[in-house]
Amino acid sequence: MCGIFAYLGPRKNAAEFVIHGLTKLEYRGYDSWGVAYDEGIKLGIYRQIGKISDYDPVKTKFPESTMALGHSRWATHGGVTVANAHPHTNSDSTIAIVHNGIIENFDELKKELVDKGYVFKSQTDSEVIAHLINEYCKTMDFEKAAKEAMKRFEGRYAVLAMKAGERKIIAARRGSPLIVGIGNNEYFVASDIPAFLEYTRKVMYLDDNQLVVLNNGTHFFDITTGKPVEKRVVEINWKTESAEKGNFAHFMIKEIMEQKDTIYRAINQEDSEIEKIAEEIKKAYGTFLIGCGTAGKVCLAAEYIFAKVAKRHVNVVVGSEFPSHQDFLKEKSLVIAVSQSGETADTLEAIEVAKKKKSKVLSIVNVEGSTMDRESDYSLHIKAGPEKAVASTKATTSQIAILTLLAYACDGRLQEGKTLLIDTAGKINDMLNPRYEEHIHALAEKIQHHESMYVIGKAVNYAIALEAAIKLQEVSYIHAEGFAGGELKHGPIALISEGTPCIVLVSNGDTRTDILNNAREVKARGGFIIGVAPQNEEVFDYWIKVPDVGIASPIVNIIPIQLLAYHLAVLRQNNPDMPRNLAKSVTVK
């Protein structure tokens, strides 16, 4: 959600360079963008509504500059206008800021500044940052003024600031990610690593309540105390090409196809680490699985997997609702947080609640070095590589694989679990072939004009029905609902009319007969039954074959839905990588 990128170094095309970096963050979701660059006496500002890719470097020429900061905005306070786009400045454009997050006390600060004669040009909470720094600059230098201003802000934020004529970028964070890249006598600051990955793999992470001054080095400080903070340089092992589309039309289809490999990578964990965490689960006084959106559905699937495999109950709570459950937490409780980015605001707040209660925290996360990763007592990295499409695909199945592995380890059958998942990964490799994709594309052509569809499942596949509906909603913009098959008769079956598509998720086992009976109920009301199952059934109007992998069925059952959602999006002329109104990493509550 929103992207930040800044540069300070010897390059003389800083504005164009920052715009190029912002294109690497387009997957985060945005509706406007802009850049500020140093012209000496004042700062140059360029802001636009729409896509960064619409920028024409031939038509728009920037003067030479060696320092610039940029931003892609996803509107929170104020509508989508040029005036509300970042960067924001003080009245004479000598100070510029970009900001992710929300300044929760901006009303109070704005009133204070208006009373002192400041005029606001936007509807945003962000503009108060530039004016407050300006106010402090009346009695102190820029660096001290920025530090004092940061102490005043409440809420979660990432802020970058620069001042005309001063070769210095100041960056601060509280709850919203910021990463410093260290190059050859040059520095980068971004909300995510892909912005500068092609230039350096050396990074330094800002933790909460920390500020960094970039000039002829990196100088970190604690925002509250003002004291210097020692930081270390971390080497990132991502490959540049892993963050690019290659020969694929979109990141989403690339990432779906990468599931041939990512399941193997996810389960390639040290046995001792998995067994150590399994012991923590077994001795915990209450285990809570938390996640938001897709990660929340993964947690729900894991609840069934732990019950079936390990005969163990785990509690599942949506991240944003977790503070309401804090009274159940004890020192011996274990909170397992699931996230792709490791920066989801609601999940981070849940972790804060757990730590206040002195409960232990395990993160299952894709991005190493993310806030969740650093704030947790234990971390398991799913190793899926960069996931840039907003709709999560490969990270989802990798998260399910890790949680399945933990369930088997809790029952003392880790190797059995690994064998099952290795077998599942091999069958996914066989499944993801051109003919399979063509079969799903043909289905997409058949149902592309429907505006409503339904997905049903039972037990662990009820969770996957909910996740399937999310995928279809996100990228195809078709109204999709997921239900437990047995709940149809309690209301949802009233929504079925002639030809309504209904996807039925089936796995062999003790729920097969029941879910097929539910499918027959839908068909009797005129529904078009799409079966995702190991074998064809008489009730199916269209069959999508998946391998029979037992309790790992959530992994193989969601993949064809991911493909279907992708092809529906393309046929309906939507951008599957950047769905409207959505962002990859939700860093505001």
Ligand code: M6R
Contents of the next structure:
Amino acid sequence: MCGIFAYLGPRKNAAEFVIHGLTKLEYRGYDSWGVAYDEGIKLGIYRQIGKISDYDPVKTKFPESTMALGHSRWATHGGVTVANAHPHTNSDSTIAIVHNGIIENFDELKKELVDKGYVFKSQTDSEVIAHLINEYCKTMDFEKAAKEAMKRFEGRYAVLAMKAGERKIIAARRGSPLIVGIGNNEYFVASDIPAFLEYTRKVMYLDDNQLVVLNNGTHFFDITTGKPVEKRVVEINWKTESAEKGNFAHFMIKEIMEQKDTIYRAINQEDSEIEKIAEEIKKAYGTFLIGCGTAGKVCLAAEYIFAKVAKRHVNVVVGSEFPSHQDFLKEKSLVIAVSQSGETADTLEAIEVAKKKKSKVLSIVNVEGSTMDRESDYSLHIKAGPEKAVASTKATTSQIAILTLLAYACDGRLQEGKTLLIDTAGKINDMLNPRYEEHIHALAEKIQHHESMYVIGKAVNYAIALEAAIKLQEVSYIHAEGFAGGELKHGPIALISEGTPCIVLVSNGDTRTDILNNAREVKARGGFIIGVAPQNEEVFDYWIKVPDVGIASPIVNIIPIQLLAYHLAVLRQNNPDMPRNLAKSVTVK
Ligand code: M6R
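With the form predicted alone already on screen, would you show the form predicted together with the ligand?
Now the full complex is given, and it begins with the chain already shown.
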């Protein structure tokens, strides 16, 4: 979490420039922000609580400067206060740093520095970075001091550092993402590409345990050995507008609507590539699907899809729990990591565990060039384009589509799978029309004041019920829970009272009768039944139609819930793009 960005070049408005770039990273954290800019003998520092998008360039002007760095925060150590906001500095504000991640040995380093007389101004783990660089600067130059300091930090971090009057940005990476952008005689370095996408498409990725010195060029080093490292420039082909809202009120609704196209893009893969990976799955001695949050629910859906389509069992483990399963891993095991960002710390840790056991790793990611993409043996890109809203929507359905395709390929029926998914994509296009959205908006108006709601499903729709609950929770802040329909009678049905909204996910086939019976059980206790189904059923109080697409039903069933969550958020005056307490990319454990 946290977005970091630095600029060095001929532009004279470096502080404003960095602030503008940070607005593109705000999805990574948005409880406070700050910027440091070079004023020659000292650094100017400006920090604020709240969203960086609230910054008013007319009210707050910055002096001329050609080098700056900044940060948009998602708090880990220390509350949301100006003192805890980044950048952090040494005591005379000549060195400034911004940090994404966690310095796990900060306690020990802080003690060492306090013993030397350093005074800490914040409760963060990050402040030790500025003071430790300062300490090393007593006996060496800034670049060497920063390099020495970086060697000592444990944990996952991305750090940017600068010193007053030294024309240099130092950027170091251990675990958290950092990408260098190469402009015309100017350099950018950020946690994610959208920060500088308007200015260049030429990028250089820092790998783990690498540091770059940006001055009149880019100089990469290995943090541990200090030796120079060769890097190449990669040309990315993202479109600027794909990272912008366009005419939509929010990224979330834009990204929901993009699902008209994204399924096509996800399944537009080389047959040979899909078949090669299907072979790996078939010969694996245990396949583990790993993901966090929504990606974890996608994995659960895939477990059902693989069972049904390929008659194959795959194990599903949430990323943070995976280390406890490592004893089951063999060299011949295959770990499939599912992630939109490719940077989720818990999933990355699961990959590390798998690699230590010499198991093969396949990543299914959206962000090309992300850590997972680069650290896996195989990688499949879902090609959904930048997903900016914190709530995952288009990435979710694209991940399900690609996993469905793999299941078909495992059963030697790749073309059949493609045909089904192409048909599904066409039906999503028909579904996402203004009347459909109005129908869901009307439902949101009806249920917006409820305190709790429930979602039930059976088989693959059980996984989607869990995902639906996440969507509703994270943007509407209504208490929502997902259950397997059959589980209700074992306890949760006690929660149903008169008018409680209960969404029932139905698809035609062998699960229909059971889930409709579960819906009747809820209705008999006063529940208000919202049916998401191909046809209207007598038990429904409100029907949301979805196309009948067989085993691809999870893809179409989640879309109306995404829309419902969005409209509930807007009606309840929440910002659906930046829900409270959350961040898009969870790069801390
Ligand atoms: O980038 P990832 O797919 O690895 O992210 C995993 C979760 O943090 C993410 O899916 C989260 O649950 C979303 N906010 C849900 O909408």
